[in-house]
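Form predicted on its own, single chain, as structure tokens, below.
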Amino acid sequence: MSDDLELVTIEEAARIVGKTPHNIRDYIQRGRIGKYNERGERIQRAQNGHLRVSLKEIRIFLSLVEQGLEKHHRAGLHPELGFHNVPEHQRTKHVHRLHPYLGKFIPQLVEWFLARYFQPDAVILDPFMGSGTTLIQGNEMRMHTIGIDISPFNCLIARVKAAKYDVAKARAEILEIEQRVTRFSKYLTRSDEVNLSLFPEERMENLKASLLDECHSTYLRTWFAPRALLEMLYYRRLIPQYQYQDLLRVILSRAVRSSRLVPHYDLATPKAPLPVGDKYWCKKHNRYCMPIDNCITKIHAYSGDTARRIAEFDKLRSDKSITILQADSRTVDLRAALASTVIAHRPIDGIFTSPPYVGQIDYHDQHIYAYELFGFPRQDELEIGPKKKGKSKQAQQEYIQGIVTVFRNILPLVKPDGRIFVVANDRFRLYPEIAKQSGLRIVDEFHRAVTKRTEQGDDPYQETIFFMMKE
């Protein structure tokens, strides 16, 4: 441990980093770096001559000061797990960015733990799969992965990320459907660039009317401008003509999400639609903006981006299996569900997961546009710890029971020395009790600063990664 922290005296640290001993003591007093003894153990007080500080912690803190990110660093946080220096394009590499998803962790966090605690060909389970980050990163690292989620839409995103494509054909389909909707959009705006004979006036009016007849959703009619609604309905109608239909659904869903009548700075949790054409002060762009009135702009942006991302992952993916189960982790018969897979009779080597945070997100509501557009069945009543139930003591107890039931159901398939990692913002300290009731012991806790979380602002908060094993 000492070697990892690079422990030195205050005077040695000051000399090495070009600061004064007073500066180093100030960092300690403000809780920016920790205090250690010679063995690398964290301490509150030290005898004269025995206090040590971590050169690694100091360098990371000073680097964050230079970047204006020092608010994300506190003593006791793991010096590597903030991933402060990982640029956005790596945090959202290849298919990890195919569709926005509140609450997902970055692939680098998964990679850090899987690389240190598991070997290639291991079987890794995520019983709260979400959009499938653990599954994709594990596959890239040559591990078999299993994901379980109650949400049909979450499973769609994960399946699309995990699918093996004929990349050239997928790209051709993506671009062809985009071009067809572009022609339709140009006719809607009476653009001179489109051959109007493709859409005779009478036929166009019939087409528009039939598209609107297919839209039975009050939500879609309310949250989208008329032109945007027609463009997305036309795209949806074309999807069955192609092979990679789920891939096209994810592109359309991503475009629809960004085409709602909402402020640019509030895509994640908008409260109400804005009037078409009304200006508003945009905190994101620091100027007056208007809500988007079309969908084709986003369809165009995300079509090329998606084709590029699936091609990137195709070069990196391994031949290890990815199994996606739409089920309730509390009740799923995992042994039966895996019976026809290549890992049917193998024990699970470990778990890497991030369960819902109590009272923080309504997971179905965050994608309401997709449920309304595609008619997926909703499973809201099966969510554990949804926002709508709040954070009361009763909600916390229901949450504990829900997570415990999941672990009790799946742990029999985890090998006796399996390693279990749970990412949690455990502000109510529920996980020690969850571990106890689940028959688990907490081996270690890793604390990290969470930064640059997509669409959730830059206010720092902390997560704990609990390392657990069976009792």
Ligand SMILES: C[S@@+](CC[C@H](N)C(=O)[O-])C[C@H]1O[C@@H](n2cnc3c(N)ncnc32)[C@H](O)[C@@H]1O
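Computed from a predicted structure; not experimentally measured. Whichever C-alpha set is largest while still superposing within 1.5 Å between the two forms counts as the rigid core. Residue numbers count along the first chain shown, from 1. Compared with the form predicted in complex with this ligand:
- After superposing the rigid core, the C-alpha of Ala424 moves by less than 2 Å between these two forms.
- After superposition on the rigid core, the Cα atom of Asp26 is displaced by 2 Å or more between these two forms.
- Taking 2 Å as the criterion, Ile58 counts as shifted between these two forms: its C-alpha moves by at least this amount when the rigid core is aligned.
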Given for the second form:
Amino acid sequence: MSDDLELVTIEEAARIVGKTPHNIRDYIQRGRIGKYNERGERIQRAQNGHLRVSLKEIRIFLSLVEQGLEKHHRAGLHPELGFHNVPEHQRTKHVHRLHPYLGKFIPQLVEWFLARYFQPDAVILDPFMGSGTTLIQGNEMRMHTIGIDISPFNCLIARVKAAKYDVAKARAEILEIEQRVTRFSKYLTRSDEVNLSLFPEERMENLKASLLDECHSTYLRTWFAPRALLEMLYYRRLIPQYQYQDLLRVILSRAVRSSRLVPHYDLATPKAPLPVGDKYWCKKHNRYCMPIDNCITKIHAYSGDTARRIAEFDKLRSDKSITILQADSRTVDLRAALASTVIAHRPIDGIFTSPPYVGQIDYHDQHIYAYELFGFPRQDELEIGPKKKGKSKQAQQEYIQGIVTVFRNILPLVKPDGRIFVVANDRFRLYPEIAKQSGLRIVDEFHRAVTKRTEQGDDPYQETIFFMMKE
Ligand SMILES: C[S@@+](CC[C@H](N)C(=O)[O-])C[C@H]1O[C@@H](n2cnc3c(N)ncnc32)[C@H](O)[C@@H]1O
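Next up, the form predicted in complex with this ligand, please; the one we just looked at was the form predicted on its own.
Now the complete complex, all chains and molecules, led by this one.
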């Protein structure tokens, strides 16, 4: 470690040397410059907000580029698949941003492949649907889509994105429930904006007690400030009075996620709740911040936003079918599950999917607040390659077995010349073996630099899109 390194964040480095943050990440991925923490120690993996790079190393590297001794871009990385010029609002366009999701891919990636390898009216399957990116993008491109996911909450997010709404009615419901909870919040905080004699202290105490009676979750009682908890419980109580209940659940869940007693820089993987009212040093905002003590602020933030997003997708969506199955892709009887749909007798033209990877994410756990709030049944033990099982050799073998079982289960419904695309950051090179055991051959591999997946950390990485077909 040394002061000479001139450590800065990726964004600062990009500004100083006149490159894009993506360029700087690319230099890291290619091992041309190192990764450091704030103390100047070389690190393997950077935690959110901690990654630093050395200006000195970048300048040396760029002078080598000028002399023609180094290349600015990695050979072999597909130039179009980085999507560096696609702005954030496009990457998260319309319903793709209805709820955060760790491990989501961007719709532009799906679009790129579907446009080149499939025709409108094709039937596309995603056996690891997650929050439904393939389904929404495929529908926009006039394709029938089918998604399978083991996690009930992921299926809820996907169903809410895919649903056809009476847009005006949905908007009215969203705004009405928001208003009712706002009023509750004002009485709760004894705001002078409301006539408190209409809602005396004693009545409020009774209401609070009855709301807390409905809360059986230690998690909810621990991770939220008392005011935030009461507001979310009140919203939850009102939901059954409306038609678009799942839509309201997704808004509430998104608001609840952002109302946890966690630091701003660690919303995706918080370790422990912060004490109510305590300041902490925020690496995201570079100043002292306070954990949020209410939920209504986020309910405001996401209500109008959700109404706008579903209206936007409503204008783009096609009349092609979207089928969502909450099931284990290893064992689901897909033929039976599709029997009552408009694509019952159609073979599947292709697959576009991004499976979990060994030991990286616990997909149920990332939405623990939603499971606790709504009581959805959990199926953690059926997740393939969960983080809690680690990355050991044994975990890798189990993973291979899991993915192979999925392919063997679903491939009989795929056309003989069906095209299969699997997006994976295959750092253990497991996919050649998976392909072999599944009766697939790898036709091509596309490598892309992932600048920043929504909701993922600072660490730049690469992923491969395996193009496979049946042997
Ligand atoms: C990488 S994510 C997919 C993300 C998705 N492409 C998106 O954009 O939202 C992998 C998904 O596989 C699901 N999964 C894990 N094991 C499964 C199983 N046995 N059957 C079906 N889905 C499973 C997880 O719940 C997770 O949602």
